[in-house]
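In the block that follows, a single chain appears as structure tokens, in the form predicted on its own.
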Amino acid sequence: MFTLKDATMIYDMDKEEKVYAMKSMNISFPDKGLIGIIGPSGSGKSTLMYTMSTLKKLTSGEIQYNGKSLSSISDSEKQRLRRNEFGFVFQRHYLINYMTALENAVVAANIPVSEARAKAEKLLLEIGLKKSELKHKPTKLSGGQRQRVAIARAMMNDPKVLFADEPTASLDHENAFLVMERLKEYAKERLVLVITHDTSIIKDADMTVKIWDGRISDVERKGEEA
């Protein structure tokens, strides 16, 4: 579904000590599995997920999606596909605060609004809110449930890829657990990338990117001896 090559990122590019962000990245994804990516503060991780959803442009190098190379397709193509088949889980949940949390869940579906609020109630009792939450607005929810309302709302036009950076941050061990069997699940007939610090959520990746400084370090896949 991906590939990568010679994926390059620069920041700073006018100043004389560039920032790489990253180098030369060359890696092919599957077209689904649970894929987890690691790898230190600032090595790379959020500007790989930031650029393969076409939210960042590479400053030189490819990324292909399907066959087709994000670089030559517009700006209307990638909001097409940030809106139907790309799905995304933020850091911060960017909830919006006079919404309720089914509200938020269903904010951007693009299914008739009785069946995405049936499909988001669905989705957020399965990975942890109770149902008199739903009706709670941001302020009344705790940073893990807010981050769960965020991971329904992301799933809610069945994306065939999701980017998820950090998706169990901000919850405990049994809701992170939760959270990621539910991902587990969706990543049977879907492509999920995940990008964590904690490698205890990602222990059962069909594929893990182990990523340093710009630069892809080591990949494992399930079933091979690392």
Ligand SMILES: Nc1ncnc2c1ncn2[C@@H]1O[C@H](COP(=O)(O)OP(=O)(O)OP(=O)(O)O)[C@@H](O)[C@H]1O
The other form holds:
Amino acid sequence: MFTLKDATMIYDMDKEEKVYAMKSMNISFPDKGLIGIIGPSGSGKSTLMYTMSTLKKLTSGEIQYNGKSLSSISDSEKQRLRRNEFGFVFQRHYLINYMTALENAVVAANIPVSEARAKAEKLLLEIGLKKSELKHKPTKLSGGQRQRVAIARAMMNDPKVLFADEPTASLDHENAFLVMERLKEYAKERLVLVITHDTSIIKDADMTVKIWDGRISDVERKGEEA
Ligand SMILES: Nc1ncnc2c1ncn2[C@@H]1O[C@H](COP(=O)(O)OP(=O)(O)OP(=O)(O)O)[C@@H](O)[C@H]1O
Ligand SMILES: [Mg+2]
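Please supply the coordinates for the form predicted together with the named molecule, as a counterpart to the form predicted on its own shown previously.
Okay, now the whole complex, with that chain kicking things off.
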């Protein structure tokens, strides 16, 4: 589904101090499965996710999505991909403060509202929110509760690719487990990329990609010896 060919991303190209965030990455990702992306802070994990999801452009090389180079498609086509095929859980989850947890999950759904509310409620309960919390506004939710609202929101439109940047960072072990169980279930049919510092949550990922200083330093596939 995704193929990266010498994918390179340099921030501040026009400045003296350039930052080489991705250095000639070569890799392919399958149509479905759970992919863990690990690596130290600043190694380029989020940048990889941003370029794959069309939010940022590569400096050189290419990323193909279903055989098409992302650098060759129009802005409207990119928008369509982001809206209909990709789901996002960002490192900082952007919730709307005047809406409840449930409304936040429903806000970008492209199905009728009543259907969306039922689906969002089911998702939120599955990943450990309590029924009474669904009507709380983000300011009354903990970091971990907000994070799970962002996860439910990202899954609402059944994206073909779910990009999740540290989806369990503010969760305790038990809730991280619930979220990962749901993501694993989702990854049976779709592609789920999870960036994490916590390798225990991706120990049964189908593929684990290690990033080191802008390069892919190791790829492990399930069933292969470490
Ligand atoms: N907007 C930006 N402008 C300039 N440099 C940036 C920008 N965003 C990230 N960088 C730099 O690019 C490199 C890769 O950053 P990136 O955010 O991809 O790392 P990361 O692996 O996601 O780190 P973390 O685990 O801390 O989230 C870092 O050196 C970072 O300082
Ligand atoms: Mg990051």
